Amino acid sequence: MAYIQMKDVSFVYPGGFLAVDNINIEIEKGENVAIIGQNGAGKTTTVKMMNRLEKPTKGDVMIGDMNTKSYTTAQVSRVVGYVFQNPDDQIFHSTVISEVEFGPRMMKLPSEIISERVSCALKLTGLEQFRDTNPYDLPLSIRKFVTIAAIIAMDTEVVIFDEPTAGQDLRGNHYLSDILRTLNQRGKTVITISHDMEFVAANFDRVIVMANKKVVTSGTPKEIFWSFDALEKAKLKQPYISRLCRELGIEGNIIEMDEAVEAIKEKCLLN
């Protein structure tokens, strides 16, 4: 049985707006999954139901043997951590360290464990030099890492990122890649919403495509980014590397730069 299961799940906001329409999703423990789709596809509402920020109108969301309908948001958040797209929706302490400590303190953990978790989270996110800084004195791109560190310090089994690359430069994206890889190596289940197709192609084992409030399909990045039917339904483009290789007539369902360089070299030698 999959660790996360969404069974015939729909969500209707007050006022009658249907945001998610009868979806079924299964995610195994320890998977590293991206969810992609245009704005309005239902992505954020879907992941918010995974940690009980939203309660399904219809259907069931299971995390292990826990049906989220039977638990509070606070209880589910100990298992499923959620990093908001906008860090200002999440930060409310006056220093970075107090923000990162908050979750573990609320869990009433021993002080030595809190200290260890906070130290590891600050190191992983590159925030050690900012521990005593007010988060709102930091630029948005770094402020986003404060919220990531706060969730990492809680050591949840599942970590959800909502558009983590938004507002990031190349350096920030490299940090994010390292964080995702480290969490996955620790056995965490990582779920990420992203509009950055290059980032998705390079960092995830499986991609779930959503469009019109439904799940269109799922597969490996190579499968998804060379499935023109799925991309058309979701109104998404291939990563630019894939588009370049396609224009050059290079075969192999290429999605990453290193693959493209080798394929182009080989093509040039053959010609």
The other form holds:
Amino acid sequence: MAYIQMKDVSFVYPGGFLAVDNINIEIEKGENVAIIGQNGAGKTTTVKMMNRLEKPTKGDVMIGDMNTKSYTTAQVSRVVGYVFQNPDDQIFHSTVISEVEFGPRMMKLPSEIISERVSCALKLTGLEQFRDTNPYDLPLSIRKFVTIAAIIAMDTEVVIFDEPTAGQDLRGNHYLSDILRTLNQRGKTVITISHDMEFVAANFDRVIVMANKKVVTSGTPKEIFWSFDALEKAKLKQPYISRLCRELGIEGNIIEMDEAVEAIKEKCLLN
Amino acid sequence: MDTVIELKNVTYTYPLADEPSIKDMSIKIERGKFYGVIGENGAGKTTLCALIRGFAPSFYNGELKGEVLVEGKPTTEFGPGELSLKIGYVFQNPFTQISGVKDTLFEEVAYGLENFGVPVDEIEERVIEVMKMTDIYSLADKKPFELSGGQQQRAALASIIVLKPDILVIDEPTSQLDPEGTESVFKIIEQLKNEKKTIILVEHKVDMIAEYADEILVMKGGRLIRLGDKQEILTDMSLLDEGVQLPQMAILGERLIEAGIPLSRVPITERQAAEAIGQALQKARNS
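Since we've got the form predicted alone here, give me the form predicted in complex with its partner chain too.
Zooming out: every chain and molecule, the one shown earlier first.
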């Protein structure tokens, strides 16, 4: 049985707006999954139901053998950590260190463990130099890493990132790749929402495609980015490299730079 | 060259800051061109925008050395509101842009025109046109703060375009948008460029910049490190070491040339790549 299971789940906002329409999702323990889809497809509402920030109006969300229905948001959030899309919805301390310490402190951990977790999280997010800085003195893109560090320090089994790539530069994207890899090596289940198709192609085992409040399909990045039916339904495009290979008639469902270089080289030099 | 904006040895320091955010910067912006501003976060891109629009120093205070000229006149000598007629400014964070005093998105987009005393009939006509152009007309009756991040970003853009300024300074308008939304914003900007507007756009999506911009301005650590034609700058691989992302197609082209595949030029867009690599493949087939 899958570690995370959403069974026939719907979400209707008070006032009647349907945001998620009868979805089924299964995610195995230790998986590294991306969710892609247009603005308004229901991605954020879906992941918020995984840690009970939103409560499904229909269906069940299971994390391991815990039916989240029978637990409080505070209880579920010890297992499922959620990094908000807008860091300003999450941050409420006046220094980076106190923000990152808050979660482990609430869990009443021994102080050595707290300080170990906090320094590890700060190192992984590249924030060591900003320990004593007010998060609001940092640019938005770096403030996002403060919220990521705060969730990493909680050491939850599941970590959810909501659009971490928005507004990031080259360096920020490298940090994000490292963070995903490290969490995965620690056996964490990681779920990431992103609009950056290049980032998704390079960093995930599986991609879930959402459109119009429903799940369209899921598969490996190679499968998804060469499934024109799914991409069209979700109004998404292939990564630039894949688009070029398609135009040039280069086979092999290419989604990454290295593969493209090899395939073009082979075609040019073999003849 | 018809210079519309000029920075002369500009150094600018925010109040209480230890060091300047902009360091000895001199540039000339030519009328009617589309400039893409790129560089790592914290490089001073947003501060450059604030200087051009006059928010720095007039609103943020701080210390300005050198001169920022708009049509030959220092920004510090413009009266309050005067620059807002010439320069439209779209903030990075749409929350900063939206006034919060209007109940519907339609009124929000109309707010600037109202303040400028434009006749009601004309306001309505212009607002409807711009809301259609930015694909938010169906949201006209919604409350501005109930919109999604992506919708708010388009609303912020609409509320500036409707004022028809000659110069547009736009700070990361697509950070919250999906690929289709991003493309539609660039199409809108292209349309503004065709109307001979001068456009200064801060944007991390360098593949889109490669497609649409004319000139590139690269910043690092508060300094201008490159300024010029996009073909030349976006194929300069040394910029990767400066933390600047380059187009996928340029990186691919460079790697193919390194692997011994002759290309007529390093491409920066998909079209250029298809052409250059297509030729190389054709040549290989024929030999």
